[in-house]
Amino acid sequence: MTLRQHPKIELHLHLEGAAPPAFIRGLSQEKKIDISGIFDERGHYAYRDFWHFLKVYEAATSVLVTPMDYHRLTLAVLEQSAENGVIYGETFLSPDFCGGRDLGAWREYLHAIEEAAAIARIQMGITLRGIVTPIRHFGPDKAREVAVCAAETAGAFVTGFGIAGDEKVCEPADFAWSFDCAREAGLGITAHAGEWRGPDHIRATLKALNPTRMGHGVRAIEDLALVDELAERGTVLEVCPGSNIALGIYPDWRKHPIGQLFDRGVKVTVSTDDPPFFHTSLTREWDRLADAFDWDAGVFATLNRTALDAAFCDRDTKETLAKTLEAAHG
């Protein structure tokens, strides 16, 4: 069995960021919205750095204006995931983009996404759950509105709450109310940290938001005492190596810290973040990690089990997924 054929668990995927460029171009043409400036001559997304990437991301998202757009997007994204062997995924969803944080509108968008996920489960064999995510640089007040949307729709599909966006805007404690609201609604908690800011930001996030998982978190490697703390706490890192390398945080795969983090006992998982922006897929991530660190199928089986244990889904779903993983990995 090749790495592509192995069943995979993915915990860190932005739905809009996973939109194939051709899908976004087609939608813009249908709606007669000119966003041609966000593509290069080959039709790929084009950006200069992380902060320009955020602007291009939001421009691409601007053509997604109806629940049906998100229905179609979800199917397109899940088709690509399933082609790479993903049997279970969690995706970040933001009421900021889906209905402007209006609860009634958010319910309509969410229903369309859930319907698409149900179709994909039957036709493609992939299960999806949603992590509601405010956008950090939109500010704490809007994050509170997002948290209310999350709490009001928590259930079988919406199972988690996180935060994404520009890490350099605001402090983790500014969002404590939103995370407390989500936690009280029974949602699993994750938070982006340790991507563009260092160990102190990771510590502040752990203290203020108390997540069980952390998006990225890789810059913990700059403080080995923090690495050991993450290992002791059992905090699961949603690591996206291809994203970190494409954005210039690390120069190449061999110098990415995921290998060191894994060796020091930190619970790491592997995801793609915004795959078409970074010219990656989960198969490519696995292939490159195997080359860089001589990881074999046994290591990837461990990563899968870590991801499944950390997944924000119910026990029955985990048991079903576990059987599929056991059949593949032995």
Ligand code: ADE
The other form holds:
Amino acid sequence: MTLRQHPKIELHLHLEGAAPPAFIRGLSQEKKIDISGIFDERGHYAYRDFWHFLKVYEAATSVLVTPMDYHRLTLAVLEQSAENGVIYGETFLSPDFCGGRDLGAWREYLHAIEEAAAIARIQMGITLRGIVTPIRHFGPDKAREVAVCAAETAGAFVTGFGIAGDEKVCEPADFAWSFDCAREAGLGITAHAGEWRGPDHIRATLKALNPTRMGHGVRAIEDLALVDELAERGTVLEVCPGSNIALGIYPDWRKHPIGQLFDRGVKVTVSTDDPPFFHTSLTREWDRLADAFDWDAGVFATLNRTALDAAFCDRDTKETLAKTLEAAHG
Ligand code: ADE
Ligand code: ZN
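Output block for the form predicted in complex with this ligand, input the form predicted alone:
Expanding to the full complex; the earlier chain stays at the top.
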């Protein structure tokens, strides 16, 4: 079995951020929306830094205007994931982009996404769940509306709630109402933190939002007492090393803290975040990590197992997936 074919679990993927550039270009031509400025001469997404990345991301998303666009997007994204051996994935879904937080419209987008996921399950053998995610820099009021969309549609497919966007805008406590609303609806809780702000922000996130998982969280490494606290609490980090390196948080793979976090007992998992933006895939992440940290098959079995344990899905789904992983890891 090649590395690419090896079964993988991925917990942290932004649906719009995973859109192949050719797919977005095609839609922009169909809809006659000019977004040519977001591509470089080779047709890749072009951005200068994280904050420009967020703008380019939103411009790319501007061509996704109907539920059918999201249906097609979901299929295109899952095809890429399945080609990289992903057997189970979770994706961030944004009612901000899907119907402007109107609950009725959101239900239509969600239906289209779920239908695509059901097709992919049969045709590609990949299982998907959705994590509803407000965008931090759109502010706490909009996040509340997003939380209501999440709570009203929580179920077999929408199983989680998170928060993404510009970490430097607002404080975690500003979003506490939204997270409490989602938690009461039975959703699993994750939050981006410790990507663009350091240990204090991770602590504030743990205190205000009480997530069981954290998107990135890697800057905990700047405070070893916090690293030990994360290990003790069993907080699962959704680490996206290729994203962090592409966005300039760490200069190269060997200097990425995932190795130290793992060695110190933190529950780490590996994901791609927004793969075409960062010229990556889950296969490439595994390959670079094996190279940088001398990680063998046993480590990747642990990463997969940690991700499956932390997945926001039902026990039957986990048991089925566990069998596939056991067969592959031996
Ligand atoms: N949205 C898409 N990718 C993101 C990232 N890496 N951090 C925060 N928000 C995001
Ligand atoms: Zn992310």
